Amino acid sequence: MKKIGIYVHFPFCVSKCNYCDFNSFANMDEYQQDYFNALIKEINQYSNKKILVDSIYIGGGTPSIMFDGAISTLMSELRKSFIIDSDVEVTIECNPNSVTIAKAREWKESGINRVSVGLQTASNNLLKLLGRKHTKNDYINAVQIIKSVGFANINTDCLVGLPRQKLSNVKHTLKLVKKMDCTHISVYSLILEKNTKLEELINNHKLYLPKEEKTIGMYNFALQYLKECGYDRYEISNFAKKGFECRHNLNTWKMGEYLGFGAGAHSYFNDFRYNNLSSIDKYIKAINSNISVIENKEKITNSEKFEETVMLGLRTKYGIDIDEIKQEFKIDLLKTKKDIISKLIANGFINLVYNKIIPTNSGYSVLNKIILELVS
């Protein structure tokens, strides 16, 4: 029986954050019901009781602003269409200001067992600068509500490298998340995406990104602080208490297969990568007209699969298994990259442990260079 993950996309948001380039749209709530109906139709089209689902990730957008009953109905339809593992991990993303007791109870009763809360920073001034519509207190209230209905696995997303952000802001944010006793923390460095409001503000010199060494200092503090607090960095930007690593993300980093449903959702299945139409309106119309919603589809070559296996595997603490690569791709890295591997070890960028190449903390800072040297 094939084992996969499932991703479900809800593209609705109360407002568009200044840094966001995800497939999300503000002020389109009137499309929610029609979109949801189309989403369920798409899921039913893929119905296959020979597929075992061991992780489900409900993302966006902001899934937590969907109408009452949407999430419980979604979970019911997924169970009808696929075999759901008894130990399945089910995550839902939420923004702090959209969490209510009624919604949290619906999630819990529908079988969701992991909640990811988008905090980004505990500084209200920085939240406003980012275009976020919640406050620090909204976050505290949201986590308290989520815990009150019985959730034990909670992630918080944080950002470093923000305009006007200081190291003291990062310290305050991480100390708050630790105090809230979250089991998983993601710490991402801000990426300035094209065609975002933040890019416009930076280009017009109304805001300035911090210097690279300052952002590195923020991240290094996070790395050391979270380690001292009992969080293990199992991926370059993700930290978890023992046993709380995100299964859905690990599946992606290990080149596991997954199906994505909804506008703009991506899939990797049977050696093909494909993505759906990103427009909400076009997605709904295509589904209702029995037209494929797949916008782009390409078969992954063996060479591309090798490169992705190396790239994604080296992002994690598990690294890449030389023996597995030799067996699957007929590439013996210890022979073809002997000198490069020796140099990387000597420079303290990687370790070779039981025939696995694992980046060191120093190696993570030059990870792109390591990847290029191993796949070129």
Second form
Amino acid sequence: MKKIGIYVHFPFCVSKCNYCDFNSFANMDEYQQDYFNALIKEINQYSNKKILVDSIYIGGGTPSIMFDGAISTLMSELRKSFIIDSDVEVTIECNPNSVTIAKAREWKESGINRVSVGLQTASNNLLKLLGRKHTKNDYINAVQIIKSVGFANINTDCLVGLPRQKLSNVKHTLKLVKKMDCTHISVYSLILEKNTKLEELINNHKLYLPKEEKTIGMYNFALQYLKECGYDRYEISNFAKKGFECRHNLNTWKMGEYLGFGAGAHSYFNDFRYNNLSSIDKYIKAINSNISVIENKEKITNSEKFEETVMLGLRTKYGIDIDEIKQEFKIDLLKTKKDIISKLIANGFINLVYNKIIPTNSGYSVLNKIILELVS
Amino acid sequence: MSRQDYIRNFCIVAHIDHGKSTLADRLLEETNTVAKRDLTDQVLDSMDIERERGITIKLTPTTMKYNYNGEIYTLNLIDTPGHVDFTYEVSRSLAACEGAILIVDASQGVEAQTLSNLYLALENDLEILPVINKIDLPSADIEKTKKEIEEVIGLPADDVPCISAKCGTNINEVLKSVVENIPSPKGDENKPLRALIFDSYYDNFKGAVCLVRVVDGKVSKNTKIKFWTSGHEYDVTEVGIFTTKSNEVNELMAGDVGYICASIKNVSETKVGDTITTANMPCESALPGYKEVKPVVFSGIFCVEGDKYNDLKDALEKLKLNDASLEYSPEVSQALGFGFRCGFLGLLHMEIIQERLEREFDLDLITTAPTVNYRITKTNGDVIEISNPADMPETQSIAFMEEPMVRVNIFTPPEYVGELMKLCQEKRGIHQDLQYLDASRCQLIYKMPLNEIIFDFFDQMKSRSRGYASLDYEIIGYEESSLVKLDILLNGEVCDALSLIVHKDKAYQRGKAIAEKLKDVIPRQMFEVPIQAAIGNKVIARETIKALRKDVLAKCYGGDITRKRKLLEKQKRGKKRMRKIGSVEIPSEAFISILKID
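In place of the form predicted alone, the structure of the form predicted together with the partner chain is requested.
Now the complete complex, all chains and molecules, led by this one.
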């Protein structure tokens, strides 16, 4: 039986953060019900009882601002349409200021077992600067509520490299997350995206990004601190206590298949990568007129698949398996990239363990370059 | 009246953009040489590049018939290139004429090349007919331009035709003036043949075609001709004249302008300025003024993709067929692989060749910084000339070095004089003269190393004068100079393609600027890469390319892998265009980027 992950997208937000270029919209809440109906219709179209789902990720936007009952209906519709593994991992993303006891109970009762909280930073000043509407205390409250209803698996998202951010702030943030006893922490570097408010602020010299060296310093601190606290870097930007690695994300890095539902959602299925229309309005209209919502669809060729296998596999501590690659793509990296691999090992960028190529911490910092060397 | 009394041989000289080609087109139209509908703007400029830039590089003569008072006159218009790089070609074209139309732009007045071309014309004893063009422009000032012609050029301006070549105004007056004022040729048809080559080009079917002015004697099909310089003999296969295309005729005689074909394999045989005579009965002496043209600017040309070397070789061979002044020899660079060291008549010539290679032959090129020919006297007394920094001998073996100097002539409105003097000073110029020609025009004369002219001088001059200044220069000889070889080291290894010969006092500034620029254009590597600028073993500037990139730590939203793969594909394409120096990969753009720094 085919085993896949499912991603469900809720593009609604209370406000748009300054740095965000993702498919999310503020002040569109009047569409919530229509959107939700369309979403369920899309899920039902894919109904297939020969597919086993072992991870579900409800992301956004901000799924936690969906109307009451939306999440439990969604879960029961997913159960109707697919075979859901008894051991399934179900994650919901939330914002610290939209978590209530009632909501958390609804999530828990509908089968969700992992909550991801977007903190980004524990400094209220920086949160304001980013255009985020919550405070540090909102985060503490949210995690307490989540825990109180019985969730044991909690992730917190953090950002480094923010304008005006100092190393002390990163220390403070990570210490708080540790204190809240999260099982999983993601640490990303802020990337300035085009057409965001932040880009405008920086282009107009209203704000400045820290120097790259400083950002790297913050990241290096995170690496060391999280290791001391018992969080394992199992993926380039993700850290988890033993047994709490995110199955849904690992599935993506391991070239596992996934179906994405909702506006702008991405799928990888039967060797096709495709994504839905990103506009809420167009998505609803297309579903209601029985028109395909797929905006782009691309068949992944064998050589592209090889490249993706290398590119994504190297992000994790499991690395890429030379024997598997040899079998699937008839490419023997130990022969074709012999010199490069030995150079990478000699310089401490990768380890070769049981015929698996696994990047070291210094390898992670130049990962794009390593990938390029191995695929070109 | 004799046959020659009905011939007028003339050319048009002007500063770039003063409307020379447009006037030429109007003359063809007015004499019905071409129908108006056949004119694709500026018929005489046959190359695309020329048309795009609005400047003429290649000369194309045209024979027109003009009815003056009921008599038919033959007017031979010899178009001349309007750029300083081609001064010698201009002088030979002028030598083929008895008169010159000197165009002055009514809105711009007299410019640097107006004067330099005028002097060339006067040297060749030509009758000068000034013409004021662009009178249709709102900014045209005819009275002021007339005053300039009288004061700066020194010619009477009362009866000067005032025209608009663009609108076709008063074109007939120009033709009338040509017939009335330009002397007819005074050759002797019965003397042995003497024909001046003022240009040549290569034709796939006919071989090298000589464009000639017959001074004495006559030439026809089957005449056995001899080239004075080489002494080689050929049988003429065809003679003809140009209307807009070539038209075979039976015979070219004294006073005529036309072409000669003789199954000649390439244009290096048909040297501009050389004399053609008959093999059986040669003339007593050659026509005066022949000189061998030597390239003055040199640069390495390589293909971005290393396996295109043979394509580049073929392309250069083809260009050389038509351009005797282009010189090239194979060059091997550690950084750039196999390519060619090329010599050019000047910067424009260099640009034209590079552009033609890229456009007509679809090559993707890397060119190294242009350099000049240096003369080195070694401690053992040997004298060598080098035009490639890689050939510079060890410092210990050099007694002294000399570099070519030029006399620079800049015309500018007075308000920019200060800035331009500063620029010339920065470029090691030695002030010679400053003249206020009238209220709106100054002439600045500097002596300056050619080395400084070829490095960003023209662009700087234009930007500091808001485009108003114009430039002209001539090489005046060699002078001793404190020159050093500046090397650029990447990760401790010298990148030969980035080496430069610079003046000692400029080395630090240039080295620092290059290192900074390279830091920006060379992408992150797996290691920290030090960039050093050094003279010998002494490092004078240093920058570092950091290894780490924070973008590897970006969040990957919702399984959007396509975006990631697109990025990888872009990097892969970039990698193909990279050159490797030791362990450092350099994009081809890096080599080009350093050509444009102050």
